[in-house]
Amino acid sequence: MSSNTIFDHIRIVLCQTSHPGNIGSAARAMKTMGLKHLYLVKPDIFPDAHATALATGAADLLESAIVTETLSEALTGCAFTIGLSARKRNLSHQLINAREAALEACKIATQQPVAFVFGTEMSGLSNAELDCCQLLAMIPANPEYTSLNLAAAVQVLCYELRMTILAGKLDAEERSELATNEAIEGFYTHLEETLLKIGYINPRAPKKLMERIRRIYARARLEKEEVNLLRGILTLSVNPKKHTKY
């Protein structure tokens, strides 16, 4: 597996960025470390001359950036997603440091696309956005002053990714294909519909329980065939005579 393939399987996703300058600086940070796939989820202002100015020689990354309305769209095709958190969360996601996250992601990127997701400058990722992630990562900054600019955080993460890839210890392992983001989201939709039909969740407030369920499956890192199996069970649980392969 060439290092170029691993670099090409990594995307950086910025959610609802409020300042265009941070987008430009993030693009510059990415290019200096050899990364090129930038996704922007509902940026407040883009494109913008200030973003281009701060990108310096990385304006090409801005030109090729994919802009989406939702995080789920930005994660299309991804088999693994890591959310960056500036603080510890009262969530059941596994939380590791940026260096460990780079290693985890690069192992998967030898075969399938992965994404690192960054939240807004002021509040970071929302709980709903974190629910699209399988893992959380932190940059272990000074506990007395943890504030880190968005582009600086992107730079640190991209550096860790580059050093991990260049270390050359990422030979592709024999592993089953992980389910893509859209396959996982399809499963969650199917699961919620089934739980509503059997009366397990409150139809007036289904999201509360679904958040907890999503975090259980996020830890499992579902494979493609496992999602097919689970959806088959869901189908038969409400319609025993119907058997559908997904």
Contents of the next structure:
2 protein chains.
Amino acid sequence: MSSNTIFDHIRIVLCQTSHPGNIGSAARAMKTMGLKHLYLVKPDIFPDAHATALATGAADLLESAIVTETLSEALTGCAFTIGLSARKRNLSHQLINAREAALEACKIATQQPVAFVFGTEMSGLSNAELDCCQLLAMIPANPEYTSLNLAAAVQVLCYELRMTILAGKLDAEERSELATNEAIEGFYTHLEETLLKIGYINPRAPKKLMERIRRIYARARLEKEEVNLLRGILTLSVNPKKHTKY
Amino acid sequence: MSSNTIFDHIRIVLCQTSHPGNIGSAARAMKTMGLKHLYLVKPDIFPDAHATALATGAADLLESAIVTETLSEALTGCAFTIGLSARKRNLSHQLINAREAALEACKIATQQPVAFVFGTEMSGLSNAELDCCQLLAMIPANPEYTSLNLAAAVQVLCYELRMTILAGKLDAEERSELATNEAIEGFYTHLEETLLKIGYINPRAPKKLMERIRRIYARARLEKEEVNLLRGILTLSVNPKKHTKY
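Right, the form predicted on its own is done, so what does the form predicted together with another copy of the chain look like?
Below is the entire complex, every chain and molecule, led by the chain shown above.
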């Protein structure tokens, strides 16, 4: 496993960025640290001359950037997703610092793609975006002034990733393949349908309960086989095998 | 010793910055990490509305920034000075990474002021500026694209300083007081005069030799008492005590 594989397995995903200059500066920050894969979810303005100007020698990252309509699309194929947050959220996502997050991500990136997701400049990640993350990471900041610029936050995170990768000691752990983002999303859809069918959740307000359930499984970091197992249970729960005795 | 003391003992010195926007972004980067003392050596344009705009909530750091004509003035009272460099320089400064530099600096900052010095956006630190540093630090970057934006480099360094300070374990070492920058400069002046008097250096080209000598003492990290001792030797070397026997 070479360090190139790890660099190649890391995505930086910027959600609904308002200022194209920040996209350019983020691309430059990424490239200085050896990262390449930039995803832009519904950017306000892109492509843009100001973004290209601020990217300077990293304009190639803007050219190869992938623009998507939804965060879920940007996470296609990812086995692990970490959201960046400037503050403690009230829900039960696990919160770790950027250095710990870099280590977690790099271990998985020895084998499968991982993503770091950044929210808008003004308000960070929405709850719906958080629901796509398995873990939240924060950059420890001055409690009296936590306002890191978006590109500055990308710079610090990519720096920590580079430091982690260069330090080595990232031999692949003995573990099974993690489920991809789309497998997990397929499971959630299946689960929600099932819970509606069995009358466990209110069809007029399914959201709150599904959020709580998503956070439980986010912490569990489901493996590919485990998703299959859980979906098997769901299938049987509404359509039991005819020959069952109980 | 409180962590406030350490934060308060660290200066960020920007030399001859071309773009006022970078000064504003650097101030923001510093404040998010809890640092306050910004020194500007001969900035091209300052104060400036663009700098203030990019500083956002850190405009107070710009207001309290100290502008000087020379780097030496900006280092008044400092016991330890680290220059930031994007590349290996050919002279014999010790080169360490930003994480190691943060640890070195914070240990000294438990007791005495220290400074981190950043050069211009285009060419980094001049040789004359390097001569004022005891150590060089670099941010490990992609060898194919090392071009960190100035404010991004300040952000990464200040982040490492904050991580180091928050980690604690910075109890003051048992050591004597280091010489201040002006004490060291006084010694160099005294030494150069002495070497001229004794005919060791060429009065038409003293610079090269003095550079090499400065780097030796930079590595030595002279204590206050040691500077006095060395200056005593210099004084006697050109004006021996009358009653000397040898």
